[in-house]
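We begin with a single chain expressed as structure tokens, specifically the form predicted on its own.
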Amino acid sequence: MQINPIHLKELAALINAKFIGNEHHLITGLNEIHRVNTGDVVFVDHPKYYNKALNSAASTIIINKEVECPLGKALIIHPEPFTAFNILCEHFLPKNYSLIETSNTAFIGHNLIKMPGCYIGNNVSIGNNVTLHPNVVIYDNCVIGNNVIIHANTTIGSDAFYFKRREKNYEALYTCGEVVIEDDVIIGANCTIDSGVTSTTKIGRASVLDNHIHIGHDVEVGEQCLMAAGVAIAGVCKIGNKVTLWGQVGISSSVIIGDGATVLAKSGVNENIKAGETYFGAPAGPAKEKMREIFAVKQLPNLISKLYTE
């Protein structure tokens, strides 16, 4: 997310926070580690990710113990982290929610069919010839492309599942991002695409989502790719162009997946998958192997039996 450019010295005191570094060091942007950007924020609250925050592109990191600062970068100590960002981000991007059917600050395109109970929110921009069945619902800051067509109560935008265990209850990552459909996708109905923590969840052009997905935050999908129903991707996952993803395929967080590859029906996917490549099972394996797996495990009881009669 960017924000207007503030310097540390500011920032550091709207979370009452010590800071370490040139006051006037400057900071553009609030983003998670996977999005960070020179002149992002960034936060870490534990020690086992601290390496990976420090050495981030991110010019800023809002840690909970000193530690030594990366040359060029701020440090600002905080002991909840995560509160801390989570302040910043709803200072800098407040929830204002529309209480009308549109928004009076959507942009809409021309050709927009917009059938009943559909919700759109502040900030959307929806492009030309876009169908919305009924019910559809379209959260603040989402971008519909041209020709896009989604079916009935699907929900566009919805909020990151994204949460830190507390002692009494969960405390949810404040979601301020967005979500990209871009031209010619056709959604069928009562999927979910949960909007990008700070960035942008996407999907790309000509892909055709069938009916109960669930798209998680930051994933971003391909041109063309085909995804059957019940397809349950988890957040900051990349899939290729031209991939196909068949029924109650299930995919693990961050796994990449490559152009052109196929998962077949009820997968579990926890590891990348290389271009070209057709997959199966709970783990994934590469279908081939699985297929024999499978077979082999067929024998058994013939193996056992005749081990028995011998």
Second form
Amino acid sequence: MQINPIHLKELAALINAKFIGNEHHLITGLNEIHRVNTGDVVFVDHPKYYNKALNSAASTIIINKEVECPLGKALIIHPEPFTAFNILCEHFLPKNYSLIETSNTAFIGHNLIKMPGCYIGNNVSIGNNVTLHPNVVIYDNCVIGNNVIIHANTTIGSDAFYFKRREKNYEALYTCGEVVIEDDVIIGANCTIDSGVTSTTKIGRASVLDNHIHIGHDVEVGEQCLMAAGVAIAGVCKIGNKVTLWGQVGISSSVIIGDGATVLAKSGVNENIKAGETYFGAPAGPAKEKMREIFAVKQLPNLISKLYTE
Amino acid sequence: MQINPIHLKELAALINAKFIGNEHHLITGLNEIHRVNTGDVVFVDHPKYYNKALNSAASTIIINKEVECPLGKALIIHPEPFTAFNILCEHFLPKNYSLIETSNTAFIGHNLIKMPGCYIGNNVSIGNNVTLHPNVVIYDNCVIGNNVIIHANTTIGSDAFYFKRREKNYEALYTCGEVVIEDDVIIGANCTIDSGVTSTTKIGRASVLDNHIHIGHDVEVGEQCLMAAGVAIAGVCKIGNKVTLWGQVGISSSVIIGDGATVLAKSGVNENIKAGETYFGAPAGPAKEKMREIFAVKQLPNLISKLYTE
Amino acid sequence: MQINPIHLKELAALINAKFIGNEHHLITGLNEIHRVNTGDVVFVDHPKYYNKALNSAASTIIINKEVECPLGKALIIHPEPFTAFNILCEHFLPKNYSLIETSNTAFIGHNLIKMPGCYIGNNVSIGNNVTLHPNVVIYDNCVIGNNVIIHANTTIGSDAFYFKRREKNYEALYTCGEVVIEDDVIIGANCTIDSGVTSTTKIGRASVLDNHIHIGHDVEVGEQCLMAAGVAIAGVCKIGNKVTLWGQVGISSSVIIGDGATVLAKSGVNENIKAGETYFGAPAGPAKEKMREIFAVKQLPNLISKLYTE
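Right, and the form predicted in complex with a further copy of the same chain of this protein, after the form predicted on its own?
Once more the chain from above appears, this time first in line as the rest of the complex follows.
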């Protein structure tokens, strides 16, 4: 998320933190690590990820240890970077939910069919020739392209499911991102597409989603993908173009699936899939291997009987 | 779907297509292949299915090749039968969504309890003593029997998930069917039951559905079935009477399940199941066989250790 | 559920039933077997469960056979205890749905953010600083704590999925319980949490639920649990504190999961899990064993080839 540019010194003061770097160093955005750009603040609180954060595109790093500051960057030292980042996001991007059905700040194109019970939040942008069936909910800041159809009781832009475990509770990472639905997308009934944390969850042009589909925060779905009912994709996955996910498939967070890949029904994917491959199983592997395994397992009871009677 | 009867010549003219047959040959309906009756137009665009379409009950076949016309039938030759069929459906059965909570053309029986936020579309028919919990959505043309209870945020009659892959997008088969919910059915919260494409998705008398259940287009569920939470049934399946599907079961399209069969939780069914059988697994098989396999697999690590140390 | 105290003789008369015990024996509540207290009526209709019911905390047992009456208790003899119990529940706790968005009998704390399309039923209690995103539905009698966030299109308090199979239909056990959501809980979009039958379904303090989660009737979820998208928990389960359930996990009814346990994605749990253990698979077992089995199965096709060619 872009913010009005602010100097390092002023930003650090907002969270009462010490900083390392030029006090006039400029901050122009807030993003979490998967989506950082030059000018952004990012946070890191585990030594395992220090290098990733320090070497990312981010210009300023909130960190819980005084380390060497990379050239041209700045550090903000804070005992709880996660919380510090949340405070900054809430400061610069405060929530102010609209309590009316269609916010006055929504931008709506031509020929919207908006059926009863739909909610359109602040700063939502809707293209031309869009159909929203009854009770569709679109949270603040989401962007819906042209010719999009969304079926009843679907939720677009709910908060990211991204937490830090504390002793007494889970602290949620403050969601201030958006969902972008590109042109010609069709979304079924009772689906949920979570907002990006500070950035974008994207459904690419002409993709079609059946009912009861869950898309986690910051997922990027390519163009012309097809997902059957009950698919659940965890946060930060990257799904290529023309990918097919059959019914009830689940995909773990941060998995990358190549163009034209297919995942067969009920599979659980926890590793990347190359373009054009077909996967099956839970945990999923190449479908041909899995089919061989299934065939082998069918023979196993008799094999064991035989081995133990020989 | 029935349409006002029309002669072959006039119908073919609507899609600028050549026809084979008597120009006064009468067309009385439009249906896709799984649901055709005498008098219907059907479409077929793949040689693999030519015979099925030509020998079906349909009286008129839209086809992308000049083949021999069966006796007493007619052919319409069109390079894109799928698109041609869509054009005809839209022509004869145009959508005209109601933008008010309860359509003026809905027929509602006695003692309806309609809680806030429910949507009742055009030509919906609702029997006596029905309870619609808040935010239930019923699309156009659906038929709800007597004594039916539908829990909150459930969607009845959303579009079929039926597409043809084109180079640049997915072309949707135009949905103009309906859902029929028979008497004494109970449907849980946040369920989705898709409309038949040109025909009917049916939930049989006294069946009970838990929450988060998905029923695809043109599925026929028999009487007194029980489905636990998270079941997803793909399009065109036929589920017998007194079938039990436990939690999170998935069923592939066009599967037939016999009366009194049981599918255990989390199974994925991709083959027909005979009456009275119990299935388990993904892919599912007879539960006894699967339990033997599971027992055998438990022994496998030690068996392998033993074989490799002998 | 507590009721106004009533004497045995009067209660039995409501269902035209014979009783065994002091006619002035007092009844102060109605509960099903998993949740009975002193003073309650419970029902039992299968010899297999007679002893459990007779020896439970319940003071009065509706039973379909004349058995010996435990000391200090009373029996009500009825050919259909399930139906008799339903009649009593409907008599003492009749449903009277509110047909307005926020019932006049709801108790609402400070700083409620209630977005459009939400429904708040009779006798609902809502704490301070609660956020209800659009189209959240809260059925009668539910209790929402402080600082709770519920995302769009979620349903709280739908009827228990608890039926008795009859020759011609399923008879539903009458739902007259509640859901209690404790402080600091976050619930995602399009979730469903069923009511207790006569008692409470509970989500413990500071637990966080992702989207599309189903919690069955009378489930007790502890504090600081985390559930990823698509989890489904069947009725009467007991989930400890700090339990983690990853995506699309399913749990069979009445399972008990100990504090700090973890269930990996897509697992189906049908047995109790001890505190601190990690489970995987469907049916689930200790994750380490399952991983060994998966590794062994990968080797199996080659092992079989080798065995058959030796």
